[in-house]
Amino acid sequence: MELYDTIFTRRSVRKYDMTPLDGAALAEIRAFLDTTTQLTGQNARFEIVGADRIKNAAAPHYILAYCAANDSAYANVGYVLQNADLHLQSLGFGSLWLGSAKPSEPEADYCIMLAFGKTDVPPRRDLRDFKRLPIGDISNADDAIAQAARLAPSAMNSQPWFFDFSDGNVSVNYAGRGVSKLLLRKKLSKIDLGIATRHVEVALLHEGRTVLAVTPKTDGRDFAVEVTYQ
């Protein structure tokens, strides 16, 4: 299954077969992760580890993300790991974002992790399985790109974004809502923006567009990730 198609079937998986994947499968996932693009100016680090490295592990494998402590770095982690999330589910594996889980011995620049492994949990079969805000609440356009971005996962399903479409440009803007705006304002909400940005890019590529740059933007108060394409 292609990454674009997986956007419409992915789900957060919480039940895993704890049997580890074989070496060839893990090597392929590592290679995919190593070739995944990062946001302009960003250079996060990612590590695949087993359940023995995670407190109260409930999956056989995890991708740990390490980055600087700023909005652009957090958005970049979301952008990279969502590509891995889609790839894993396109291969038939389950995956799950874990914002509060910790490695047994966390390093100072540890950010977040993505659990993955074999699962019997089926993919979504119908768009009605998704609980998302109406497109008019989160976007100034209603097209295939916006619809794919709308389905991005987020912490507490907070959907802290607004998609501003213009000619050759999509700006994924931070737009926290309700209580989640207070709870998730710093790290998790910016990771979520990166996740949604990856959905934008995957949809653009599916439409035959060429993505020129994906760049975090901030003026010290507002934050967005800008996707330019032709």
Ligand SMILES: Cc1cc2nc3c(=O)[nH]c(=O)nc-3n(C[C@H](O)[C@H](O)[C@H](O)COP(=O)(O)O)c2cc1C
Given for the second form:
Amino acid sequence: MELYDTIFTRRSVRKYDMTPLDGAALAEIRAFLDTTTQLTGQNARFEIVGADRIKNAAAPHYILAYCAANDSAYANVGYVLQNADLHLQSLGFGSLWLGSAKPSEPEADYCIMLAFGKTDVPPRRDLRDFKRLPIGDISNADDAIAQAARLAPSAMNSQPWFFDFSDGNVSVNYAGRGVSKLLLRKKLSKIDLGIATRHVEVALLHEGRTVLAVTPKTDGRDFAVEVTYQ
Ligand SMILES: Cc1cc2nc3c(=O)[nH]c(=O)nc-3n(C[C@H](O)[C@H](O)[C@H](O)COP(=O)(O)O)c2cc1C
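Form predicted alone done, so how does the form predicted in complex with the ligand look?
Once more the chain from above appears, this time first in line as the rest of the complex follows.
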């Protein structure tokens, strides 16, 4: 299945078969991570580990993300790992973003993890299976790109974004609402913006567009990720 199609069927999977994947499958996932683009100016690192490295593990494998402690670096981790989330689910595996789980011995620059493995939890059948805000609340346009962005996963399903479309440009703006404003603003909401940015990019590529740059923008107060394309 294509990454674009997976946007419409993926889900958070919380029940795994603890049998590890074989070496070839893990090597393919590692190679996919190594060739996934990062946001302009960013350089996070990713490690695939087994259940033995995670407190109270409930999946056979985890991708641990490490980055600097700032908004752009957090958004970048979201942007990279959402490509992995879509890839894993396109292969028929389950995956789950985990902000609450902890590695047994976290390193200083540990950021977040994505659990994955075999599962018998079925993918979503169609749009009716998604719980998301109406498009008019989160976007100034209603087109295929906005529809794909709307389905992005976020911490506590907070959807802390507003998509601003203009000619050759999509700005994925931070827009905290309710609980996300209080609890998630610092790190998880910025990861969420990167996740939604990946959905924007995958949808643009699916439309045959050329993505020119994907760049985090901050002025110390507002934060956004800008996608330019032609
Ligand atoms: C950054 C991030 C952190 C998350 N942390 C957790 C978590 O700690 N535990 C959990 O069960 N789900 C977690 N989730 C999953 C979200 O609850 C889920 O993505 C959201 O409710 C939308 O559901 P869906 O992924 O099935 O579309 C997290 C998601 C994101 C994006």
